[in-house]
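In structure tokens, one chain follows: the form predicted alone.
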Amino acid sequence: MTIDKVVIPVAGLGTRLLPATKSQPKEMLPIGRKPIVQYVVEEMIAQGLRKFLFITGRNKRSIEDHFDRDPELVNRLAEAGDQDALDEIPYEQEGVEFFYTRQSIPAGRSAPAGLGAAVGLAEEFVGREPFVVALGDTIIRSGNHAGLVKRMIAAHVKHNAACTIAVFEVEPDQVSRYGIVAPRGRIGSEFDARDVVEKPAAADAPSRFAIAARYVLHPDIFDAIRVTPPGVHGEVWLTDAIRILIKQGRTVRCVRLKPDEVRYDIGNPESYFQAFVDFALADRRYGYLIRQYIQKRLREI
């Protein structure tokens, strides 16, 4: 089975990043010379998915006008032989595509109505086949090792999986941000889900196994998602669609990070600062400068 589509919801408001996100897409802040949405479609070109759903929301043209085709910059960069420059904008590739679609804030609500509702604007372009989920506000930087989606894309086909999800253990005090696993059985580098729990409560929490932002599903999602009922702050999550499916008896497979891929979730200023120095400390033409600049910042202080 070959999977080649993956929806990137990218339409939430951005709150915590005021006031980086009044203007422009949390989704388009850089994280050292890329915004944090190209690192997102990078990791998915490279995992052989070929066709992106942007869902997006208001005030987010500017993702859809960063990944149009421009040729002629293209060959202008051609011209000038600047293949480094070229080479950071591989999503420029043929065979490539991307569409868009548009979710609208509910009237009576302030905000979008959540990532279910988000998802399930995907089935059109879905249809019977399945397909990936990688929210765009969230970096997964893999090792030399196979990367993360084709291991959940693999997972998925050998148990005949409704879901597969990333996972990753956070700390106690840390389960009250995440949808949280309860895993069944033996737990290895997957495991079978029996319970997944939106932002539960330290002391209610089933494990300290928490979704990574990464899903591949199939189509059956939207069945589910169109009878979940509103969650948390009145939205309808994806978290509670699943468990619709594992109360089904269908299987929900998850696949558990490496110890050398990290996550970034870039929700709050202090993970965004976090991440953007990460990168700049890792860039090939800038980062042993960074690092110098900062070793003589720490001790100037």
Contents of the next structure:
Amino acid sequence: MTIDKVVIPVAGLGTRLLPATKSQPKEMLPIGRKPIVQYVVEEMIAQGLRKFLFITGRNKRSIEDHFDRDPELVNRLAEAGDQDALDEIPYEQEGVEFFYTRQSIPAGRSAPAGLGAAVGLAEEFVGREPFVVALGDTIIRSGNHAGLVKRMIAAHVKHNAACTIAVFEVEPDQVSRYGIVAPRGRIGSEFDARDVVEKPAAADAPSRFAIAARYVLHPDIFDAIRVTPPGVHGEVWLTDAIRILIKQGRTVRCVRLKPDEVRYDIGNPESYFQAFVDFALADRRYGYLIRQYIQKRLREI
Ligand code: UTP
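Starting from the form predicted alone, produce the coordinates for the form predicted together with uridine 5'-triphosphate.
To see the whole picture, the full complex is given below, headed by that same chain.
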């Protein structure tokens, strides 16, 4: 079975990053040299995924512009022999296709209806094969970009899972920010989920394993989304739809991030600043200078 489709939800309002997100998508904010969502697309291309569906929304048109083919730019860079710049736009290649659909804000609400509702819009694109969901505001940085989703796809196929989730351990005071998994059985680099809960209070959290913004899903998720009632904040949560699959006795497999796989969820100013600093420090050309600059500034304050 070849899994080559990925759904990237980018329809959220990015309220926590206002005013930067007032008229531009959170997913287009730069981290180092690139917009956040370009890292996500490059990660997916590195795992062999070729067909992208963005779930867009209000003020998200610049994402379509960014991934639109630009043969003039490519020719200009090629003629100038600027391989470095060409390497920065690896999505401009044959066989990679981008599609878009829009998640409108439902009548009576001031925000889109949630991640589950966003994924639900991908049904026609997906058809009957399993597919990947990668959140457009979360970068997974690793020494080996091809690793995580490939491991997830392998686990998904091997265990005939309905859903496979990437997970990582968070501090107890962080569990209320994430979807949290209750493990079943022995916990190794992979395990089955007994339950999943969205944003539990620290006292109610069944573990410290948080969902890390990457999923492999069987298309049966669409039936589950259809019957998922709105949950926290009145949103239809993907976590609640996955919970329905577990209740139906389906296998939900969890794959842990490796120690060198770091998740950057660019949801609030603190995580945005942290991600920017890390990527600036790792920049192949300017990282060394930025390190010197930060060291100098820290000595001064
Ligand atoms: P978040 O809940 O972190 O993003 O969704 P948000 O809603 O934009 O943020 P705040 O709370 O207003 O600050 C994670 C990802 O899912 C997408 C978002 O665009 C983001 O990339 N999303 C979220 C949707 O596509 N649709 C939704 O209804 C909600």
